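Only one chain is shown below, in structure tokens, and it's the form predicted on its own.
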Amino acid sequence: MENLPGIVITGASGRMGQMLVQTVMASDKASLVGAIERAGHPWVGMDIGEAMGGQAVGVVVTDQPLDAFAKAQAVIDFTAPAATLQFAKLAAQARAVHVIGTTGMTDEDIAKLEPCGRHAVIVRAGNMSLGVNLLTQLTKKVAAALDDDFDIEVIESHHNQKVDAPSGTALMLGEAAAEGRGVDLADVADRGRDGITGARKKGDIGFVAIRGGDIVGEHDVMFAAPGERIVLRHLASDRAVFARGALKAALWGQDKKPGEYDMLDVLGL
């Protein structure tokens, strides 16, 4: 276990975060070698297999991402944008890959990480599935086969502790039908309908967030116009895709020159 790449999981108590420590601990290719939690947190000091319901693991939880992160090569963070232009910083200190599953950041956050990926290999991604980068590339294609007669609608739902809307994934699916049109998603975007609206602007590409229960993640791209519709569809049904995904690409990150990336570029697509 030695000479595997040492992973680092921030916010180690989030859904994501035990999805996370499961699925690096579970794997041959790689050990966990740290988790982060926010100053304050009951899970710090502890360690994290204990802290999760199980059996020791030897790695306790610490609210020092730094120390943490010069043991590793690798860091994955699934937390909030503030906290990721942190460990953004910290781990191009450290030289380590940083595999962002982040949501929510704005133009402006990602504008920062600009100055890290000159230091270390940044792999960012609305979404690190397999079957959502397909979808993307396949709502690229199908967006640049047809005219603005088809109306795009970008339909997501997600759980209903979700922060941010639309999702990640839905804004990626966005982008990529707006670069299929050739036109710019911040022109065309529709992200809010309430009232008398008046009728739908042809060419915007709409987005429709559904929140409730325990949904994990799905993602409709509807393609709609006189007489017919196309819908792309994925379905998530298990946070270890995203995990599994994540993995990959800190892996996938190993022996890269430091620069920003995504998951298109892990899966070669």
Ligand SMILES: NC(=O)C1=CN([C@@H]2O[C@H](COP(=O)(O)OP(=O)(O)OC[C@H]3O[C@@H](n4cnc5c(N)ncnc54)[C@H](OP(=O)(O)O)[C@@H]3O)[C@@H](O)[C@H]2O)C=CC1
Contents of the next structure:
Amino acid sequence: MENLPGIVITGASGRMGQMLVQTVMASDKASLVGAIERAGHPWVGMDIGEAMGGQAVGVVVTDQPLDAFAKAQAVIDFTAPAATLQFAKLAAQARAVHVIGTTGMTDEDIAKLEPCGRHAVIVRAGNMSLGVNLLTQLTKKVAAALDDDFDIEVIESHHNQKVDAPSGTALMLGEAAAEGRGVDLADVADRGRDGITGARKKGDIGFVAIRGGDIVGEHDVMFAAPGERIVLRHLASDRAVFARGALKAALWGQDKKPGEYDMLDVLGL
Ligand SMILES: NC(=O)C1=CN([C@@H]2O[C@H](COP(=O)(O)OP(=O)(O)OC[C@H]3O[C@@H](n4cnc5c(N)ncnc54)[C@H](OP(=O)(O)O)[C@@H]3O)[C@@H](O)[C@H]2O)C=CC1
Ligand SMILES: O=C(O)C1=N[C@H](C(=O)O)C[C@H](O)C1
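Given the form predicted on its own, corresponding form predicted together with this ligand:
Up next: the whole complex, starting with the chain shown before.
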């Protein structure tokens, strides 16, 4: 037990934070050594197991991330963009692998990770599941095989508490489709239709976001041409698929050189 890589979970009270705590606690390949919440959060100072409504596990929730990161081999972070940028600096300082699942980061945010990646391993992906990462590869292949008579639409559905759109996964799938077509997504993305939009522009990649209830995460990539349609679909019904991928990334990163990686690197896809 003593030599297992120690993992810290940020945003420990969140939907993913709690799933990650459970996943690391259940693993025989890693041990939970820290749980972070922001200053003033009611869980700070409580045992994370008890805060989650179960037995004490001997890890007290703290609002002091650097102290926790310094004792860990990896930080798994599914929080919010501003928090993730702060955690990236601290993980780099502590030389801990930083697994980033946070979505909604702008290009400027992502550029700010670069100096951190010079000191520590960063694994970042808008979706850590095996299924979605495989789907990106399938999407790239299908997009490369079809011409632009096929309109590409990425349709995503999530729970009513999600704060960013399009989802990180939808953007990964859009990037994969654009790569398959040999175009830059920034030049062809159509992200907000409302009112008299005019006809669809040939070659565009459209995004549609549905928000409702407790949907965990569903993604379709539609290739629509006159007379036929292909739809590639991934349905997540349990957040455990993301947590398992994140833990895999944290372990994978242990013997890697500092730098920025994604789940395709981790999964060898
Ligand atoms: N890559 C992937 O596979 C997946 C990515 N995600 C992404 O993960 C992120 C979190 O999702 P989810 O768990 O549903 O969201 P939640 O809102 O349930 O959880 C976010 C957690 O982060 C905490 N947090 C935010 N800012 C800070 C801060 N400055 N310091 C410490 N803690 C902070 C929140 O605390 P507080 O409540 O106090 O604000 C909360 O506990 C989203 O960006 C989501 O898109 C989700 C699933 C899979
Ligand atoms: O916020 C979520 O819940 C999810 N976010 C990720 C995304 O933005 O794609 C991954 C998953 O779909 C769940």
